[in-house]
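In structure tokens, the next block holds one chain alone, the form predicted alone.
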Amino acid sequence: MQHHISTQHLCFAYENTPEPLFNDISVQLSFGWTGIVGANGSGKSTFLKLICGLLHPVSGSIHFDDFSYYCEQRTDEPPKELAVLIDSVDRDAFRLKNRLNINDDWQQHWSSLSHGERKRCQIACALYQSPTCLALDEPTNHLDSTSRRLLIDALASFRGIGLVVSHDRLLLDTLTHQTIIMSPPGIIHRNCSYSVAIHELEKEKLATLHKVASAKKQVKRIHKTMVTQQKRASKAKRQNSKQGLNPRDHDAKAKKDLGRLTGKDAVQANIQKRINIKLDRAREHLQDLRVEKQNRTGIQLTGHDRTSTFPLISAPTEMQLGDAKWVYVPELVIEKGEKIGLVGDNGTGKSTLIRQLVDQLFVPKNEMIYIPQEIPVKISQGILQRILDYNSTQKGQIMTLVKRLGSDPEFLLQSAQPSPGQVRKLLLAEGIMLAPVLIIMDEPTNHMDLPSIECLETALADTDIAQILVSHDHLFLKNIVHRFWVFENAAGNTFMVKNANDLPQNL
């Protein structure tokens, strides 16, 4: 078994993009878990696929010839290895199914499974293959807190080279000993966990800024000295000039000749030359102190003031989940400006209720932001094309918002298939442009990079637009919502929705 993977001068570019996504990347990935982070569209998933041989570099090399397995973000289709895992009776299969709470009938009911249940199946299938290199793309997306703990315990037992793309700080800090931060066309590599790496980078940035400030002061000081010396040299030159002297004033001419003989003007000129050289060196040093440009981030959400739209009322209902599960939902009321969080375990019906509310609430589609939990590839491509069809002013507004959410609009516009995180940003930016009265988001932090999550959290907390948010990120919800709709197990396969002012302690 190989204990490391190395890349040498790796370069990769997609066919329809003029600039390479990666250029001259050389890195060694060692035994244990490496966290891979970066903005949406910065190439995290592409890097995993290159390592696993699903994509091939334009130039450079990847030194690894053992078995690798890539576990993708999406959960649209069941893993091809699921049937083998379900039917296996060996100890490893039983251990994984028990550890991740996987039922033997899930293969037949894939379409009715929650995305969290599907994600657990994906991870179990990946671990069952026992690869030398296991590459996981956003493994904690959709998972409730219980499933997340189970997953982290399962991944901690993996003995191989692990690569994990994630925005989950707990997962990264618990598992990883290396961190790669994607910064196209290069990377930043640190031999430490994510939080330590970010802390180190912030310290380095502050130190560089301090050096830049000192270098600027040095340039300013030397420039001031140079100006003073120029005046001295100019004065010395004028003093030794015979221009304007009376041709018969031989004493004055003799003094000028004596000044030239002693070289006072030359001395001043040499001093000025040395100062000029010193100034050039100071300016070169200042240019060498590169400070990465920080794009302005943060968005603002402003909605229509449509008081007549509220309150929104959903009638009591019973929802069927698959063949045997039922959810009983009481009358639900959403007041103007109210922010409601939906919480509960995977498979209790949160996404089903959200889809029902989108269809039944009396809110025009152009006055509502609705972002589902998962967006299929074809629909994602259609969303991008719809954005491209807007007029230049509207498209510019949307792309400005995408940039403020931390993604590069140029890379996005050039891509044939936007990443899941990029699609969510496009939908959010498009909705903001329409000034909505209601925001409905199912797992809004899924697929989003960490800076974008912070921007979104601040914007949702500061706006007075009514919101319905499903999320397993309880800290995210606590910073935004006013009350909760809690999905609880009533008996057997029956669930109930209850109103609560605070987040239940058992979640």
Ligand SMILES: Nc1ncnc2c1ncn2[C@@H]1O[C@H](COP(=O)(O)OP(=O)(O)OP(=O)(O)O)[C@@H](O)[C@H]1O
Contents of the next structure:
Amino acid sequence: MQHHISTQHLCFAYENTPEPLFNDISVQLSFGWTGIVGANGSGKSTFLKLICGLLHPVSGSIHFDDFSYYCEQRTDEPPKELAVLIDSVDRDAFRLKNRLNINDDWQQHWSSLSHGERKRCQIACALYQSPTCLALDEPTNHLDSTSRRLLIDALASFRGIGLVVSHDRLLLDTLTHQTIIMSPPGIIHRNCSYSVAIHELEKEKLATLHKVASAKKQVKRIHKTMVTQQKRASKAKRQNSKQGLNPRDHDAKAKKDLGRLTGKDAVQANIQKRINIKLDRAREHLQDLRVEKQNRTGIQLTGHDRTSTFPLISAPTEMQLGDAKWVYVPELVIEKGEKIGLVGDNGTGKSTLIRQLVDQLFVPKNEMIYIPQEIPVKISQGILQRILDYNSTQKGQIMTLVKRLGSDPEFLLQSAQPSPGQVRKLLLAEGIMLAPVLIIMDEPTNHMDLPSIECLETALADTDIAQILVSHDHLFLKNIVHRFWVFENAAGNTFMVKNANDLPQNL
Ligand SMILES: Nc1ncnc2c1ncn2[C@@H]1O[C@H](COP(=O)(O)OP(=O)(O)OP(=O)(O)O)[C@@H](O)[C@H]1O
Ligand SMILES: [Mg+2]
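I've shown you the form predicted alone. Could you give me the structure of the form predicted together with the named molecule?
Below: every chain and molecule of the assembly, starting with the one above.
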């Protein structure tokens, strides 16, 4: 078994993109878990695919010829190994299916499975392969808190080279001993967990800022000396000049000649030269102390002040999920400016209810931001195209918002296939431009990088726009919503939606 993977001067660019995504990356990935973090679109998934041989570098090399397995970020398609896992009766298969709660008939029902259930299938298949290198792309997306705990336990017992892309701080800090922060076209590599790495980087940045401040002072001080010296030199030059002297004043002319002979001029010139050299060096030193420019982040959500739209009321219904599951939904009411959190285990019908509400509530589509739980590749490409077709002012507005959500619009505009996080930011930015009356988001923190989550949380908490949010990130919800619709198991395969002011203890 190979105990590490190394890359040498790795360069990569997608076709038809003028700038390479990666340039000259050399890194060693060792046994145990490495966390990979970075802004949406910074190349995390691309990096995993390169390591696993699903993409090929433009130049440079990857040294690893053992078995690797890439576990997809998207949940559109079932993993091709699912049938084998379902049919297997050996101890490992049985344990994994049990541990991750996988039913034997799931293969036939992929399209009706919740994304959390799909994610659990993907991870079970990945672990069942027992690869030497296991690359997991956002494994805790969509998972409820129980599944997440089970997953972290299962991953902790993996023996091999593990690579995990995640925005889940708990998972990263529990599992990882190495961290890679994508910083295109390069990376920052640290031999410690995520939180320690971020703390170290903050400290280094602060130290650099201090150095920059003292280097600036030094430049200013030398510059001042230089100006004084220049004045002194021009005064000396004036004094040594014979201009304006009476041609017959031989004494005065002899004094000037003596001044030149004793080298007073040359001394001044030498001093000035030395100061100039010092000043150049100080300026170079200041330039070397580059501090990464921090883009301003933060967005504001301003809506239509349309009181007549509210209250929004959805009549009581019974929803059927698949063949055998039922959900009883009472009358649901949303008042103006009210923010509601939907919570419940995987597969209890939250997304089904959300889709139903999007269709049934009397809110015109152009006054509503709706961001679904998953956006398939084809639809993502369509969204990007739609945005590229806006006029330049609107496009500018959207791209400014994307930038303020922490992603580089340049990468996005060049992309043939926006990443899952980039697409969510595009939809959000497009929605903000329309000044909505209602925001509906299904798992808004999935696929989003950490700074964007914080930025989104603040914007949603600060705005008066009514919201319906589904999330397994309970801290995120608690910071935003006023009340909850809780999906509870009533009996067997029957679930009920209940109004609650607080989160139930058991979730
Ligand atoms: N097939 C493709 N063709 C062209 N560009 C692509 C393709 N796939 C991804 N990209 C672009 O390459 C960049 C990196 O994408 P990647 O999916 O690796 O980002 P990521 O960091 O995983 O993003 P996220 O956090 O949203 O998952 C993005 O700008 C993306 O739009
Ligand atoms: Mg990705």
